[in-house]
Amino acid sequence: MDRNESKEHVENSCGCKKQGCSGQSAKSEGNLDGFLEDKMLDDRMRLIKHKIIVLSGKGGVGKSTVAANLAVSLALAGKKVGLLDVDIHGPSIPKMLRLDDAKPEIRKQAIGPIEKAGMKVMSIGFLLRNRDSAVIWRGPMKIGVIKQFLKDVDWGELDYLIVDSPPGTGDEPLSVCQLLENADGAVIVTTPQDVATADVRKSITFCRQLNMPVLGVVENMSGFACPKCGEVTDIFMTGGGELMANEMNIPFLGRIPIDPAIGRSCDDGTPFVYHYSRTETAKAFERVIGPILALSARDKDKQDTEKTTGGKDIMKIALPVAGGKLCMHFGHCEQFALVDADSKARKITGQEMLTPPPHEPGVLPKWLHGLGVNVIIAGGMGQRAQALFKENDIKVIVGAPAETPEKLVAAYLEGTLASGTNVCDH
């Protein structure tokens, strides 16, 4: 079942044919106004490189805390970040960022987001007359305002848009997933207890039904961080989130311990990872955002690849091989594996093994260039050789591990190739 088919399955699962039913698609259909709205949405979202939805099937697991600190961590890493709170009935982000009294402005027929801590922020909480007002809306109104937050807010160019969604698998998360068709994926938040993970599993199933990638699971409130010494003690059960991630075959992003400073920072409206950056808990947040930052690294790698391939999807990757695995010393290999790959589809399309000509200075760069190679994956290569390959418009990646060519190319296409130290120093 492809993504559109799976969405149609979810949209029609209620069996209702009434216009505006919350089980139907959040996208407009069949009229000019709807077409223009969807075009505005697409134009706005096209300026945002990565969209990440923070989900949980259970309330009270600290999802908004994770979303806010994830956004702040990315901003501290030098990224342009937007934070959208789509929890219509219980918006928490304004309080967590001390923005209770902030009011957005209308500028150039768009809603100006509130700016704080290097981020652009939007929440229904900014539009309420007072903080105690209750939002009593049915599905269609909630879908409408979420769409408006995406298409009418002047987000501008962003590296990341983090969407804090309310718990469960109802109107709000369904609408966001349908509207952000090209989202990078969801971060799932849980606590270690079985009563939480049982509900959170439903969020993972929800993502799979919508073909929404799951970037990983965060186990929040995992142990207690002593405010004096920083030592983490498992006062309750721990590891439930990691166990669930392993059982459902999705990445585990890390554990965030219970830290009294997190509660204080939320109540005071001061981002925890900014004001307590040296604590073990803040370092745990840093580990969580590692795979998220890797998305930007993949962008850069893609841009570099486009430069060497002229923007073409088909590329040829060369790897020096000895004994069926990557040869650590480039000039001493037995053969070269030449792997054809489709960078857009991220798949290998062909492979051949060739014996290189006798090793002499300047021979291999010209030989590989003549074969149409535009990327080399190597264990080690001298600086002079790297310069020669650059002159021949061939990108060089050094420090790759001694694995099979297929495994290395697959990791490179996915943006997960781990490169270490260049083993050649001449």
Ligand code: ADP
Given for the second form:
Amino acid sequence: MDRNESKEHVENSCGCKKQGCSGQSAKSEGNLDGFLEDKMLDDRMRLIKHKIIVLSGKGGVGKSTVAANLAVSLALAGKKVGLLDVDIHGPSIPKMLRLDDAKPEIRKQAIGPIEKAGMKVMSIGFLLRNRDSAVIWRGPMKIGVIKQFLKDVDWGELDYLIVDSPPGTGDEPLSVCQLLENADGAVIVTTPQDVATADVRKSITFCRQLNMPVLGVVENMSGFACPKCGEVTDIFMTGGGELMANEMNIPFLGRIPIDPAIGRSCDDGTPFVYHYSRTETAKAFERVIGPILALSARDKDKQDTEKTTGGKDIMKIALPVAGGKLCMHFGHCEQFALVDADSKARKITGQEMLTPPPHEPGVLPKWLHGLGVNVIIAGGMGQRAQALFKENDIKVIVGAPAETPEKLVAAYLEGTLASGTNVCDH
Ligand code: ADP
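Now that the form predicted on its own has been shown, please provide the structure of the form predicted in complex with this ligand.
So here's everything in the complex, that chain up top.
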């Protein structure tokens, strides 16, 4: 079930067929204009490697602050970043980046994003004539404008697009999730107070119903960072975000304290992390972006795998096994598990156990190459053997834990295989 089909499971209160109403997908259905629009959207989005949606159960919890600082941190890490603010009711990114007077250039069939702090920025706020006046949008207009922003902004090629979504679980964040069909996932921002309410849990359930992975929860305004010494004091109850994340089985990305410097830096127009990279609060932001930066490390892994599989989705993975689990000493294992996997569907499609030929230098690389193996997951392997496999276009992962082949391959396909040190070097 894709995100557009699963819409009716989220809410189907209206039943009317108007664009933007509950019960209707944000993607077009069955007309030529709609088809062309969807194609334009897909073409734009295809140039962006990772799309991350920042969500919150309600407004005022620091969603835009987290989105802006996340985007700047990624740009400071050398990534090509876009920041899109589609928070229709409170577009705060222009103020946060001191771009109140920015006027995006209207190019042929596209809107040019504004360059700031090493990123490309676009906000619904740029298009409002009077930023202080309340905007009244009709339901269908809201969805239309969100779609237009995703489809018509000339982002070019990006490593990351961070999308500051409207809060809640209504039609607007729903449209963002549906339109960004292949987004990497959502970062959910909450506060210690918000954790006590049902709002944040609703956001998590909302993502689950839309098949949108939750990259993790950030507990913002968690404790107070002293402006003099930087020490963080828990003035209210904190830590609920982590408990809730554990309970709901999603990653906890970290706590960000209330730091007066965050508000000040917003007034300066440059997000906090740009100025205060050494403070405890900046370190907290750094921890939050760790798993998100890991997404691009996975890209490299995927490219390496594609090289060895010739770009095919089907791969054969070999694992040395002893007693049903990964054998730590590659050359001396009892058996090899040969696992067939579909890397795109992230599924194991077959498995067999084979006894290797008697151990002699150079025999195993030849044997495994002959069996069509593309990847080896090992505990330890000597440098010479690794070089031989490389020559045979077989990718080797060393330092995997002593787990069953199924578990290790599943983790490899999910991109979560923990590979430690090479435990054997002979
Ligand atoms: P949202 O997008 O959820 O509505 P904002 O990111 O606009 O919330 O934040 C609301 C206000 O709270 C802003 O003035 C922002 O500067 C401030 N703020 C957010 N996080 C923090 C923090 N950790 N410490 C201090 N002020 C913060």
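Computed from a prediction, not measured in an experiment: that's the story for all the values here. What we label the rigid core is the largest C-alpha set whose atoms superpose within 1.5 Å from one form to the other. Numbering follows the first chain given and starts at 1.
The Cα position of G62 differs by less than 2 Å between these two forms after fitting on the rigid core. With the core held fixed, M353 shows a CA shift of 2 Å or greater between these two forms. Once both forms are overlaid on the rigid core, the distance between the two CA positions of F285 between these two forms is under 2 angstroms.
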